Amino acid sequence: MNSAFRPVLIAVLALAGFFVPTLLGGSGAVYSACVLIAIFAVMSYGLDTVVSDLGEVSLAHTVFFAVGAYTTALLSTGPGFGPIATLLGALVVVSLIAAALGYITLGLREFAFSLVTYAVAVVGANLAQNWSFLGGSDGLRGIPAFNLSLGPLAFSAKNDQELWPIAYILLLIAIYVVYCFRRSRLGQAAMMSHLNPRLATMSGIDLQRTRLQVFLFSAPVTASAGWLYAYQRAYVSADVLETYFLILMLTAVVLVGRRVLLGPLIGVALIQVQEKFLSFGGYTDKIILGSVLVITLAFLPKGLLGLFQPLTGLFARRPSPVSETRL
């Protein structure tokens, strides 16, 4: 594709994506599903950079999602801060927690890393369930509607249809940030550390520093999803730390294929469409979600895109008889 037309095509597709809910009927259920798809996709993009680029499986990203939601609830219901202040607060708090967790896990890899991050998720769930400061089992309620005022401009979102523009913009920002990350020096260092640690060390890459930086990059992305989720639900409780969200993130990351820029978005969309419009009941849907993750990891290590890999050879350009003779 001509590089001059590529930005134009991307801009057109991004603009067209905004009107997807309208094209699907524009009902309240459609807007609700689209907002949740955007939020959960942003949540998954944070984990995607750790799993796909760093090669580690973090089971603590539900904590980052919860930190974003709880910080938003505390700042909006207490001091009465607006969305920008609550977002900044969520990013600061989650960065501090991610820095501490990243420092603890610097020397850990694979199984040990996953085990420690899972322990952090368990501790976080118990704190949210029993700590009165976080509302305990009742959670924190009374989060005001999303109301953004910038000088003479004011924007208020009291339902999912009105919240959709914010959710879509957040999604586009997350996709762009991950795209820039993978083209950056840090993203390349993360991939080299993942694929060939010895070569990375010989090239002057500090493996521990790279791991910490990727962790610090991923946590705010996931926390920003928790920030918007708090406004979308108008309350936050310990259920944001349920295993469901962890399985949802992991499935979204691996279902389509790792390091596919739109992979988490497509994965979340497939999951949410099934749960919202083809549901078999809450418990059955969770069983389906878990089964999809197991099947993908066991039989589709390259995701759904791996099914189409054999077809690429059919469309590969074959050398002409003249070139074969010359060779």
Second form
Amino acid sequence: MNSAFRPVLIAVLALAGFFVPTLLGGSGAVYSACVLIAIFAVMSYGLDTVVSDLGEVSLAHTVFFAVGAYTTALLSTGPGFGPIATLLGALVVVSLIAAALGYITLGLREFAFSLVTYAVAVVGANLAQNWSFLGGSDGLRGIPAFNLSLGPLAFSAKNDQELWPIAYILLLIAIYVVYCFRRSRLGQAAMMSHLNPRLATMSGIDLQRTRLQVFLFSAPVTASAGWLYAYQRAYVSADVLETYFLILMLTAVVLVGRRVLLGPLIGVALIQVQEKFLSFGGYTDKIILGSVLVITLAFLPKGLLGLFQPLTGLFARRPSPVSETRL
Amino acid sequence: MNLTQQLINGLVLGHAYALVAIGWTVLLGVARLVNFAHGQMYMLGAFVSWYTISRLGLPYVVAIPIAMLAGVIVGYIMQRVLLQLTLKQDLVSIMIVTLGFGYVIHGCAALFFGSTGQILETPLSLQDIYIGDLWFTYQDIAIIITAILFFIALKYVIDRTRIGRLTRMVAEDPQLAQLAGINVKRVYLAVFAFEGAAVALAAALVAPRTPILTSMGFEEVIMTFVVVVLGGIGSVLGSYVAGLALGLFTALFGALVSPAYTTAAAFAVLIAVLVLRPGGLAANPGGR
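Mind sharing the form predicted together with the partner chain? What's above is the form predicted on its own.
So here's everything in the complex, that chain up top.
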């Protein structure tokens, strides 16, 4: 593709994406679904960098999501901070927690790493249910509507339709950040230490440092989704730590294909559309989501895109470079 | 607080933890595999036992093998689906798939058994024993005896028998074991079926101690993690000792500090071990 033409095309696509809810009828349910898709996609992008690039399975990302939501709830209901201050607060708190967890798990790999991060998720849920500071089993209620005023400019979002621009901007930022990450030195170091740790070490990459940095990069991305989720729901309770979010994130990351930039977004969108518009009831939806995750990994190692690969081969004139990040 | 009573509770709890962790110990130590659906398989074992006793009206001794059979079937199906990933040793995918399986098992169980809490009553759990002001049930005695016998049998099988030797060979080097004529696939299937049976047996024995819920799997498995890590991943004897230690710790912590935070406290122990003894995590293939 012509390199000068590419940024224009991306800009047009990004702009067109904003009008997707309008094109789909613009009803309340559509806006609500779109806002949730954007939020959950941002949540998944955080995990995506750890699973797809670093090659580790972090099960603590629901905690990062919850930290974002709880910090927002505490700061907006207590001291009455606005969205920018709560976002900054959420990012600071989650970075501290991710740094502590990253430090503890520095020497752990594969199952030991996953095991400890899983334990963090269970303990996080345990704390949220019992600790009165976090509202206990009732959770924290009364989060004010998203209200941003910068000088003469004021923006207020009282429903999902009004919240959509914020959710969409957050989504675009998350996608751009992950795109930059994959092209950055850190992203490449992560990929190298994933594919061949010995070679990475030989080429001067500090494995533990890379792992810690990727972890620290991914946690705020997921937490920023928690930040917006708190405003979207107007209350936060321990159910933000449910396994559902973990399975949703993991499925979104692997469903379309790993290291596909729009993969998590498309994955989340497919799952949410099924759950919102083609639901078979909570438990059956659970079975569907879990089965999709199992089937994708066990039988479609390249994700849904792998299914279409034989077709793309028909049209390709020459093999595309493997390392390129597909859009 | 009655200290002796808490020690008895801790002892029972410890054997319960060790018993529940047996399947994981073998899976991890012998086959170098993990199963994040362990908690949900425990839940399934408990509910199958409950269903067999309270709905089908069959005796407890029949319910145990039925629960174990269900465990074997689930374990077998899981490993059938996982087989290609196992042979590739794709641990990242294996972990995620088992999580997905756990989610599916939870959904199926909630559909079939409902989402309300149940109590698994057995003839043994209803018979109390009082010695002075100390109290326990015959179920508690059954847990301790079964755990001890199971551990002795397991240690014997792994160390002394042909099956144990084959599984240890597969754990050491699957490719080489295959070259040596071992049917690696069958060993993996057997190990997973064993894990299913072991956790179902543990559930049938341990679950009567507390109310059962189809959503309990998520949290249930954490004690197993702590036992396996504390015991030096994959070590059979280590798991038993770690189970006991953790049981005593949680019983005393629950009585002295707060019963709501026992999971968090157990996790704090896990973190302490990780920070103080990071080398202790090095898995010993073919776990002894």
